[in-house]
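A single chain comes next, written as structure tokens; it is the form predicted on its own.
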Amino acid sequence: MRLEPIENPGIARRLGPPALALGATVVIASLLAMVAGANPFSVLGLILKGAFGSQFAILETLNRATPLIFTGLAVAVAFRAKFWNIGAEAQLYGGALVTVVFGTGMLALPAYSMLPLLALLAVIAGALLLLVPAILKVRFGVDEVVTTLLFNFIFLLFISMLLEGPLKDPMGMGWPKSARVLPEARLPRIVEGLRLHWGFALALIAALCVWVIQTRTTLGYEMRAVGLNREAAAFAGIPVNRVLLQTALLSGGLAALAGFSEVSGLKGSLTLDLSPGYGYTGIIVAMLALLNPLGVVISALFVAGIFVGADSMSRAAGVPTYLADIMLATALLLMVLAILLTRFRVVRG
């Protein structure tokens, strides 16, 4: 048995394996629900109801999807150029840190200028955090998987030090958290009285902008060329190192917007548990979307729906919420296999 590349796969070839992967994920989740002693159809129904069964559920799903769109876009942009950014978690916290530092009183501006400035500063912080591994890669050939992954742990320890020291809220009753950002630094709610904020709209705009960059600009063409074949791109005159650095700046900035939106739109302050792994989940989101920036929005809604629905399902059916983690892990593994089968066919010989 060997793999034979497919030069021009049709629509059925491109969409069939991913659809089968999602179907297989549902089947496996149903079997796991049966093992847990629950009715699989009831469990799946409760997940759907918990994620989309009411206005509150829908808005919570959109709210949970907001940081996943940003981190999914960050991963999709980097992976498209075969720059393996595993450090979106650190870049998210970088954006959150800058938002807290400048949004708690260092800047005294009205909301219409404060919010764009904080978003810009967050983008710069995330871009610089990823620029370091990018320079190490293009200058010394250091594997970016290792450097970006280790940056996550290093930066979280740095955040922990700050929250126990200079950033610790003196009114926080001893809890390691920062002071709350000013009202002018808070993103307004889309629906009054509920938690969904305008960070979701910003995430949709970011997805559209990334799609335009990738499909309508020279940089997007160069990123795709570098990702397909770095040596051929260099031979054709594309400045590979410059493209990788630009990709890193864009990817890091997108991930940092997730931290900005979580602090400014939702939490209001910085804590160590600000992100329950949004940076890592962004990899799943990007892979499920086949690295398509518009597909990232749909993929993020799917993943967020599983998380929100699983919380509701767990309370109603007594099934552990770990079922959602297993579903996502299974979906990722099957989607990687599906992507392989869209580009190659299995032949004998």
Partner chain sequence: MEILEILFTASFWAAAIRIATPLILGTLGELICERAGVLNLGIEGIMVAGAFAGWMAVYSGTGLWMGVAVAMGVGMLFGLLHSILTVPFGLSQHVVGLGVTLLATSSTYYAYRLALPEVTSPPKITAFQPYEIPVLSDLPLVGPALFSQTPFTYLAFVLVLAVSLILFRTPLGLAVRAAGENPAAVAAQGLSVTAIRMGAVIVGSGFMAMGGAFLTMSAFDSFFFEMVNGRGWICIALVVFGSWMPGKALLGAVLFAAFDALQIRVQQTEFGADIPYQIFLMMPYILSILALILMSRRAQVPAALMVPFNKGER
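Mind sharing the form predicted together with its partner chain? What's above is the form predicted on its own.
Excluded here are partners and other molecules; the one chain stands alone.
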């Protein structure tokens, strides 16, 4: 078989394959639900209802989407420049760590200056964390995929060490858990009485900023050029290494904001289960959004919805929650294929 580019793809060509990919994902999930002995229609219904069926469900989905928007943006920014940051998980914990280190009493400031300062410190921490693999890449040619992946393991062990050592909450009854951040270091709720904090609004603002950077600035243009063809970009006089380092700083900083927002907005303290893999899920979010920063918001809501919905479905129908992860992995693989098929047709020979 061979792939042949399509000159002017029509509307059916552009929408058909992605729609089929989503449809196939639903079919596969239904089959798996049947394997588990459940009625597939009620399982899918329960997922939808659990994700969007009530005010509580919607707020839960928005809360879950918040860190995913940040990590999704982090991945989208990096992947656009073909800088493979798989370390958003470590950078998220970097941001969370800084938030508890400075937010539990080291700084005594009113909320209006405390919160921006903590966010800034978190961004710096995340950026520095990703700067190390980025420097290893441009200086020594070390592949960043492996280094960022391995960094996740190293950094989580480092956090575990701190939580059992200097950061351990003396009031924590022996649990490896940090002290709670000061009230001034807590992100308030957007509407009093509704369980949704300003981290969500911050995530939307971040998405808008990244969109502006990518479409309206020289840096955005350079990042895209480096991603499209590194040699050609270098030939055109774009300082490839500098652009890669800037991309890393931006990407790491965005991922760290997820950690800041989770601690400051939701949890109030740092534990080892702060993130159930938001850094890795960010890759799915970014890919489903075709690396578009505004699309990241929508795909984060979709992904968060599946997770939240699967949790409540699992309690009701007895189907393991891992169904959500399978659905997302399937959607990811089928969607990258579908996007290809919007521009190419398969011919024999």
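Everything quoted here is computed from the prediction, not taken from an experiment. Numbering follows the first chain given and starts at 1. Here, rigid core means the biggest group of C-alpha atoms that superpose within 1.5 Å across both forms.
Enquirer: For M327, decide whether the Cα shift between the two forms is 2 Å or greater, given a superposition on the rigid core.
Expert: Comparing forms between the two forms, the M327 CA shifts below 2 Å.
Enquirer: Keeping the rigid core superposed, can you check how far the CA atom of R343 moves between the two forms, in angstrom?
Expert: With the rigid core fitted, the alpha carbon of R343 is displaced 4.2 Å between the two forms.
Enquirer: Provide the displacement, in Å, of the CA of A19 between the two forms, taking the core as the superposition reference.
Expert: Rounded to one decimal, the shift is 2.4 Å.
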